[in-house]
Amino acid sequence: MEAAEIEELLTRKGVKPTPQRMVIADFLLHTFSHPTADEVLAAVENRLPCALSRATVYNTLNSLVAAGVIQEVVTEAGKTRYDANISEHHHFVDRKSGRIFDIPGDMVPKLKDNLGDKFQVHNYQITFYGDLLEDA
């Protein structure tokens, strides 16, 4: 996705695409590491020619998610990371090395619909955790 696209996605989804958020929601559209708010500020605190905070990211990020451009993806008490792919999808952590990969929402069952309608589900996420096999 190129400056111009990201910009247009920010605004269409009522972001002020400021240099500050037009940076980090590149850096988000372009990895698929599900970094942290911190891995987020050390990967884009170059990027700008002025000083960027970490209130700057974390306010960014919660900007980001408000607007449906990103979401969180919580994977260990009290560590958020955040995604940008926001298609229906769940998430596998890989014990030894911690990275998290995508795994597609029809690789698994429809879950919400045997809740029944007495409970209204908007979305749910969830997560695998377990060892990956290289030579599988």
Contents of the next structure:
Protein chains: 2
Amino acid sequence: MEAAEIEELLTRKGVKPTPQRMVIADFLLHTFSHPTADEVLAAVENRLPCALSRATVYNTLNSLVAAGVIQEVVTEAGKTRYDANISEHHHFVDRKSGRIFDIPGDMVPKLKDNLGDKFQVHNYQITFYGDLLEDA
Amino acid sequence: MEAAEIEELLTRKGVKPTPQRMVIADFLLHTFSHPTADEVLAAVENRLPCALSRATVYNTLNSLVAAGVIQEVVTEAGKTRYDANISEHHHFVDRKSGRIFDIPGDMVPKLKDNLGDKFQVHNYQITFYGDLLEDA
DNA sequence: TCTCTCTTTAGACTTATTCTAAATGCAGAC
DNA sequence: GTCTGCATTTAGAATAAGTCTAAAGAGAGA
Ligand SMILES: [Mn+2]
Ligand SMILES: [Mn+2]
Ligand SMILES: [Zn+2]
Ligand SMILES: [Zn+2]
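Other form of same protein, the form predicted in complex with another copy of the chain, not the form predicted alone:
Shown next: the complete complex, the earlier chain at its head.
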């Protein structure tokens, strides 16, 4: 995804593409690592000609979530992670390394209609915890 | 569950049953509400003859989790909740009220064996988000 | 150019959780 | 029954994640 596409994506989702938002979106759209806000800050602060504020990182992440460009992922207490993969998918957390892997939605049976008529499910997320075998 | 049973449970799991641990475990074993640490503190502090420290609440919750008496449940960023229901089950979060409901494990198809041979799943949790219909 | 509005910034603030160091409470040894 | 040692509890300090604030900056349109 190149700059023009990212700019078009942000504009289409109603987020004005400022330089700060562009580098943050660009970083998230090109990583598989489900970074925290601090990791985003560390990764992009040297891609801008001037200082990048922690507040701007949080503001931007919250705006991108609200606009549906990225999603929050919470796999462990106290750490919010961000994911530019907004397709229906789930997560596997390696208990040893803590690394998070995407599990495509179609690798898991669909669950929306199993809960009876009391719970109307809008969305759901599955987090698997276990051991990564064949080290990838 | 009465006091003697809770005492026996803690002892069997290797947690010495102090008065503080007893009231915290007793509260958790008798609620369906998935409380936060602060909610636990507020609920039990007047059940003890003397002051209860925030540190003790956290120490106890962490000990009970480590011993497998309770589990952590994270359904939203920044809030750790505790659940004395350690049977295999999942959660439904009402988007309007934030209330959390238990979804028995057998209401959802088993997923452990769907992920191929790269991911060895130890456990997993499903969080459903949606709207509670027929107000219960 | 002027002005309005949105954005960014640094740092203060809040909230959740952990750490620290001192006091307390028992259980076993004597 | 007293002593002693270790685990537990306590209040408050410290840390960490995230939000708020007030002032500065930047761009779009009149
Ligand atoms: Mn993902
Ligand atoms: Mn539960
Ligand atoms: Zn690209
Ligand atoms: Zn009972």
